[in-house]
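Just one chain is shown here, as structure tokens, and it is the form predicted alone.
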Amino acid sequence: MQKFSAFSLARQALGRHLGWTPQWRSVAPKPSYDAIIVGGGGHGLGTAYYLAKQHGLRNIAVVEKGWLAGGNTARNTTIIRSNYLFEQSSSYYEHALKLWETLSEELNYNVMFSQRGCLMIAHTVHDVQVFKRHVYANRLNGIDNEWMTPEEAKAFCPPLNISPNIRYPVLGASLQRRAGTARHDAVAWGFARAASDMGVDIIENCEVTGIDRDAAGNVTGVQTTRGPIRSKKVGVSAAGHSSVVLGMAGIRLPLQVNPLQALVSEPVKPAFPCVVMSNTIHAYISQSDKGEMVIGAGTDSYVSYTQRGGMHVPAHTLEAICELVPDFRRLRMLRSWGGITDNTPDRSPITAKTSVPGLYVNCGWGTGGFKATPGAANLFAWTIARDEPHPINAPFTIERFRDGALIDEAAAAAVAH
């Protein structure tokens, strides 16, 4: 693999930047593989990443049914964060959030992981309660998160208006500074250049149109759109579509999919410090290395897989950010899109072994994939390797909803769904 530092860089300058090679190989798919994995986005590729360096597996495949990470990976606001309520939540985003601050040596590629904090703003004595249970509880699993006064969350967001006369003042807010944001393409880039350099094969345009299984119930492969693929394991981690292609081995899962908007600004320079989330009026923004303010809105109510929204979601996001954040009022709005999200009835994911020996699936993430992203690849991969649940992921099963063991984040993931 060619590594990246400073001193390659100066070399590549030196010969017109003509020796760089391709990030990952282009390759056709061959007849087996001792795991295939669905879904060639952050989680797909991380899990085959850590497949091939962890568990020894190396005859891999990512089959993806369009371009690499052009799915949820590509349409997120990139908030990273593990300040969760339920232990089972904390410790499943604390996990990944320990591997995000060393992602970009451990795949030698900057994902531009920036530990800037995230405020999440109190508007009601009712957001008081509760970010004051999520403080106390982080705290008693060994996470940080603290408590601010408006004054305080002033201090540490300067833009941020915290006048009593606005529709809804802060009240207060809770920081984990630890939290920040990340590079999206990059992080499936730096998977995706990783695991190629072991020997995996990434499959683009390559959509699996069914499941294959012996008499006896077992997977033993794939149907493809560039035909068939042989392997005894295989991992879904397709995100909204994720049900489409459970449903294909005969499993209904738990999930509802709804699209989630997200919209940008023009770039301006540095002007905003942090990551900053409202639930009450849904509202969460951040400014990307480029410049733009990144915003994220809320998921529209109706079921679809399309990957645009109504007008009036955004909208009602901007008129809060307009009063949250007056500096903000003459910026330009770029571009929107939408991604498809998710969602099972707790809000929880499901990282899991499934009803059907040798198929396993990494779902239900709703709003909050991106920020699992290293966390959930690593403990699929665990759970595809041994065909058992890391303890970490042992809570996160599909049998959960049959059992009523749920894990209910509805409220703990700052979404006012």
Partner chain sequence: MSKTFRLSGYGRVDRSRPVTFLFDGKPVKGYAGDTVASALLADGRHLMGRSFKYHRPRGPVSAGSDEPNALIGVGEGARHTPNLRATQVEVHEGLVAISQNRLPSLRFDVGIVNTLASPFLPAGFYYKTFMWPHGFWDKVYEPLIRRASGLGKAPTAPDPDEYGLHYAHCDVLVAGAGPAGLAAALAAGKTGVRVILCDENPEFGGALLSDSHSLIDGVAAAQWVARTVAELEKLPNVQLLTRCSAFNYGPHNMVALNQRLTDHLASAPVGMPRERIWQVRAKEVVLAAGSLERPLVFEGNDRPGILLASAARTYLQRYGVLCGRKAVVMTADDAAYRVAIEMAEAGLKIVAVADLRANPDSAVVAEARARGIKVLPSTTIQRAHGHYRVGAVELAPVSADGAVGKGRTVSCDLVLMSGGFTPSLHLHCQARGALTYDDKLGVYLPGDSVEHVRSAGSCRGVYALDAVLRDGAEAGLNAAGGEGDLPVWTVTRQDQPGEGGFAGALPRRGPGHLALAFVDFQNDVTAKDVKLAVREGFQSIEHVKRYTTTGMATDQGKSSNVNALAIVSKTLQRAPQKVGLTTYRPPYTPVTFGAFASHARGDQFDPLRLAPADGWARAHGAVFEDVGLWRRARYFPRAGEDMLAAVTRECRMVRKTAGIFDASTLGKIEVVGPDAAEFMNRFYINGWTKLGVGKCRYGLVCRDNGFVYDDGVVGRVAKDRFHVTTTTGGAAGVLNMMEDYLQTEWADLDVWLTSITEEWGVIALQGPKAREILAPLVDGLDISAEAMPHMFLKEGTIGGIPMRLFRVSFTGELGYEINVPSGRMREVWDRVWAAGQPHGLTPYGTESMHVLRAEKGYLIVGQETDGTATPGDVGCGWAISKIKPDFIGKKALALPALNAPDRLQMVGVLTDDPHYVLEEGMQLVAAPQMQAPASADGHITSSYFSPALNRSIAIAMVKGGRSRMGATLYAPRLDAAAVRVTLVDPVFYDPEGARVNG
Contents of the next structure:
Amino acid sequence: MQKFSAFSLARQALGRHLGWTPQWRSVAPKPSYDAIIVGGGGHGLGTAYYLAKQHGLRNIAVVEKGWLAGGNTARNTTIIRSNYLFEQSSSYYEHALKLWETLSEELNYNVMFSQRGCLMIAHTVHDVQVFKRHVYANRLNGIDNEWMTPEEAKAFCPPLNISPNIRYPVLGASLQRRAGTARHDAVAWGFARAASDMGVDIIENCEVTGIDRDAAGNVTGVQTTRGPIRSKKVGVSAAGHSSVVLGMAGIRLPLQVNPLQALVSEPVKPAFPCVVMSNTIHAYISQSDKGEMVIGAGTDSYVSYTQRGGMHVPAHTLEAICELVPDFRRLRMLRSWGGITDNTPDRSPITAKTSVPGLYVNCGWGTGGFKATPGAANLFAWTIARDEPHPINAPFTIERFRDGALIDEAAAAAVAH
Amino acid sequence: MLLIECPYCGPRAEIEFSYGGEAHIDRPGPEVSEEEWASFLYLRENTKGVLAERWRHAHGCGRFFNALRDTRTDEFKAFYEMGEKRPDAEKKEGEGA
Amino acid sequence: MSKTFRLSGYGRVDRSRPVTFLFDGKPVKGYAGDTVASALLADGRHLMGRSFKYHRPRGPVSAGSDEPNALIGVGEGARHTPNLRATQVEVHEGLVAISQNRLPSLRFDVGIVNTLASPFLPAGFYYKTFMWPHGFWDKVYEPLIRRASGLGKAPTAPDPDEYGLHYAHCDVLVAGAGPAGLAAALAAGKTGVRVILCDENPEFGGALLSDSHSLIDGVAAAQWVARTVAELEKLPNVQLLTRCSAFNYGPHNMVALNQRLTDHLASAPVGMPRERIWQVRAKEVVLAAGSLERPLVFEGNDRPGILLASAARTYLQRYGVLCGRKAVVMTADDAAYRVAIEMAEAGLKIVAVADLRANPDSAVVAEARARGIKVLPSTTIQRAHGHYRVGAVELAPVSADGAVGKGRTVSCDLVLMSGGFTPSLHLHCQARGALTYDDKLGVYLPGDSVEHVRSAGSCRGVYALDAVLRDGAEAGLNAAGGEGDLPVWTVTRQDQPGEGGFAGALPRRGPGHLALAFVDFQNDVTAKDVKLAVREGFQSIEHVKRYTTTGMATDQGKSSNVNALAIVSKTLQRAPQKVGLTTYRPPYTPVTFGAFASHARGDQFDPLRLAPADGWARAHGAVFEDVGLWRRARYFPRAGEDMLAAVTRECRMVRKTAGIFDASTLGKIEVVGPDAAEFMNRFYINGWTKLGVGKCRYGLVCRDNGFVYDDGVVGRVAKDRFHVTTTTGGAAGVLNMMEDYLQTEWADLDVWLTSITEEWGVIALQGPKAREILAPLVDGLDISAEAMPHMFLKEGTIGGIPMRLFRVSFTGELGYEINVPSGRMREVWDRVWAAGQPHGLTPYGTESMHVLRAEKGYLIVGQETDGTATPGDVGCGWAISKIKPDFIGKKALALPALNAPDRLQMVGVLTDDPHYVLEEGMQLVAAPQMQAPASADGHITSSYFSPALNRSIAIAMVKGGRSRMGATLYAPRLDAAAVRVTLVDPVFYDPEGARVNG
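Structure of the form predicted together with its partner chain, please, following the form predicted alone?
Every component of the complex follows; first up is the chain already shown.
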């Protein structure tokens, strides 16, 4: 692997950049692997990386039906935080956040993780109660989160409108300072490059069309558009297409996919210093390094694989943005897009074994999978390698729905009286 | 924004409706196994293709009804009343919505 | 030679209306009808902006919405808008425009050092560096990068302008009013169907406005446009929208248009919105989006003075501006010859037309030659020279195998380039239309779509004017249903589209590893950047786009996508159709956030629901809180009181005499029908069969997952009629859930559900004096303790107004909820208020309501419960019917996990210090000092100072709490020592319930 550094960049500049080589090997499939990861997004590539790096597997393939990281990795608003309410969730996301903090060095790839802080705005008395519960719970779990008055929130994020005379005034905010954003493509490319360097085969334009099993029901490999590939371990990390892939093995999942839209403004000079989220009025905004305001919209209500939704959904988000940051009303939407989110009934993910021996799944990340990328990859690799979950992801099974052991982050923010 | 044809009121904009998820899932009684119950409550086909789904004309007549929609294109293939059997999607192909 | 570049006898600007505006603080003269770009060009100024990364000086390359370079900020203060295209901004008296992304000035920009450093800043350089030392990225490097990037500046004050939103339906929407669009609109309009025609420009006509050559039905193209528009204006079924871009093609033919209404006016009429979004549901859509001329990629192609040939023609024919004195034309297409001929006629010296093709031989080429224009076949531009303005180019011969020989440098101040025309596929792609690659034209063309859409004219590769008009007319007529006369026009003079066109980087001599030949002008992506990306393994066009940022500038790749694709295709030796095209994402051109938000701002952001006594509460100085959409009175402070003082007083008065509270926001549903009781049995966890008429019961709703969803008191008004109340926030959800089960699971039940939340206003009258106050008002109804015990209801009248009177209490005191028609509630309220005065009746708000109920240990769904609590968890296991065969939640409530002994259970909590009020959300742990990460034993859900107990009280959810009464736990504080607490029964006050039954 060519080392990336200011020095190597300068050296290559002298060679007019002709000396750079492909960052990963995009290859044709071999007949057989020790493990196959289905899905070449950030989670799948990371899983292959950690399998190779930490679990000694080298004969690994990542199969991707389109171009690498072209799904939700390419489409999210890059928010990273770990201030979830339940201990199970916050442990999982904090595991990811800690990995984020050293990921650039780990991969020798600048993923531009920027701990700019994430403000979550409270607009009602109930919001205040819920967010304070988060603050106290997080602090007990060793996760930074603090409560801010409206004035403190404005000092942290000056464009915020804290006038008491707006429809839903800002009553306060919780702030996780270690939260932030990262460059989404870079994470996938960085994992791909590092995994490829350890011998992982990255196979693009290779769609899985079937899952092979032996008489005992164990996984023996996959059928793909580029031919059959044998493996006793298959890990599915296919986000919006998890139901489709697992369906090939006869497994139904507690998932429903919905369109999720996002948009950016035209680039402007630095005007927004952190991430701001308002669940009550549905506004999520940060400014990218390029200068674009990156804005997440809500989900459309219905099942769809089209990667688009109705314009009324982002319009509603922009209503909220224009209230929360009225200075930005004159900014303009440059680009909008949609992704396919895979949502579980309790809005928590599944990183687990399945009922089919040798078949593993990491899915259900809904609207929040990007932030978990290194953590989910790391724990999914553990689960595949050892055929048992790591204690952190042990609660995130499919069976929890049968047993009633939900991890219901959405319900935890229930609407009050 | 989808254009949805309420069987009782005619075509209306999506914002008049609330989504009801996958159709034709019968609620079992409490005597079934925990697996069957979880299956009713949580497991979904999540079809990529023609999906039978429920809508409610929440800001209109209030009625629930079923629809067939291709989740790859969002094209509706049929609208039909609760309790009716799922129509053959292929036959309806030409009729559109 | 005159200083001005404005020609008389050319252009459509209004010479009778001179206009002066400011650019970078200095006055510039123009005419009504000019854009900022055309006015500056008339002044001989091409330098209008700086590029994103290298801060290179840039001038306009186009004359329209595809402009990547000439971006300016317009307006001042709160009305400043960054990143507008100078090629689109119409001038008016007093307009203030500034250049962007430069420090300190457009001409002297220190950012230009980035150009010098460009060898060290190739595509994706930032992924490879800034990683050392740890932590420097977001503290040191990133802030520097951020300051350098971005373009214009965001406004720093709230936008005072208004925006509009309009929903419309039509039979045929025509997007684009060039020749194809006008023909389509007329063909459709004449059939009588409803037609909307929109175009992003101030005038209809598209390319015809710049076309002084073609003749249609014997008249000049612009004249035909005027005639056709006049004809369209006469059709009442046709709506014409100028300055209106179709920008988003949504599912089921919902197309969004953005109409710009006031920016071009010196003073906007009062009340007119600045912009309006049209949401058009069209039966059929005709896309007549036209095509865009492609720039050519060669070293130095970004120098000001190098622009598209068609743009120069537009500046001449529409604005009367000659873009220079001495031009080189570089083309791979015939269209540039017509431009050369017209520009030469207007006085421009054409040094040469360099043509990449070996044998350009069409009629227009011959005409150019005949007019003495020097044509150089098999010639390329090796390099352009100049800094603020192109000064010379090296023209070099290209052999058939693509080798470039030694050339000669010719001086010029203008380069007109033409790589051929790319169909605009944006809206077609947004409609999820397929694309097909046309080998002959070398471009992608629209294929099938599931939407009801068709393309016409040059956006589907039809270029000759006569064919375009025919294509448009046919598309319009077919979209309208196909019945009617097809309008026919005869094009009596036109240029035929030639063969050719070019995409990718022009051939050059030498490898050009250091050459800056721009593909994406704005983002400073060069041909070598694209090649580097491919070299580094980014082979998908989407990867190339993301790695290099080509096509991600504010023109969204309009000028760059096809060239980038061709470079990738050539580098990989792979056919373009195998490389693919990046997704076209809406909007077509940028759209103002405020226009999306439109009326939904300030008080209109969300509907505001007001309780019937809202006006009274305001008059009595209430402080309000938002609960869902409702505005509710939180407390009624008297002079000098803070919330604690007010609430303490209110609570004491309720317990001492009586309080009055507007409870109208509670959700109310009437469940009626022969099977009403059975419906209730199935829906609630409680049993209802035995509830007698005239009685009430507390009901709890679970979901089928076994968790508490909602609660409320239910009264049986008649055998077949239940008056159900829900929480304020849960009203809509409960009704929707009821309808869901009734309509889709229990079709056997004969029941009607009606929301009566708005029907009944509810006055809660609570306190020991409540009966005394109420009795004289209820028109003789016997409400004595014997006649109407706790949890009874009676129908009657109050001062002649119909009333449903519930004897219920959420305070633990003797109390009533007086339901009267909402419209008359205020009358009743005033009467009760007056009657209560001698008794010291006190208004109270939601905060006191919370305290009073907490003193009694009553739960609030959404505060004690959070969607993960079972009825048993919150001490309501008693409510679960043991005998019903089924109800919602029954199955799940039997799961072991929902009955585990260590589940969070609702308990009371008392602090050692009676004056310390815990904070809601505090965690409870086993020891005073816990090492993080630690597990909590529970958390505080409600916490208040209790006036009745004269000490603090709290409610908590604690693991196995009910079996731990008397146990000691600790509540860690954020910045102080943990607080010691004791678990107690949650009923703090009057546990026997003597008062409520009084």
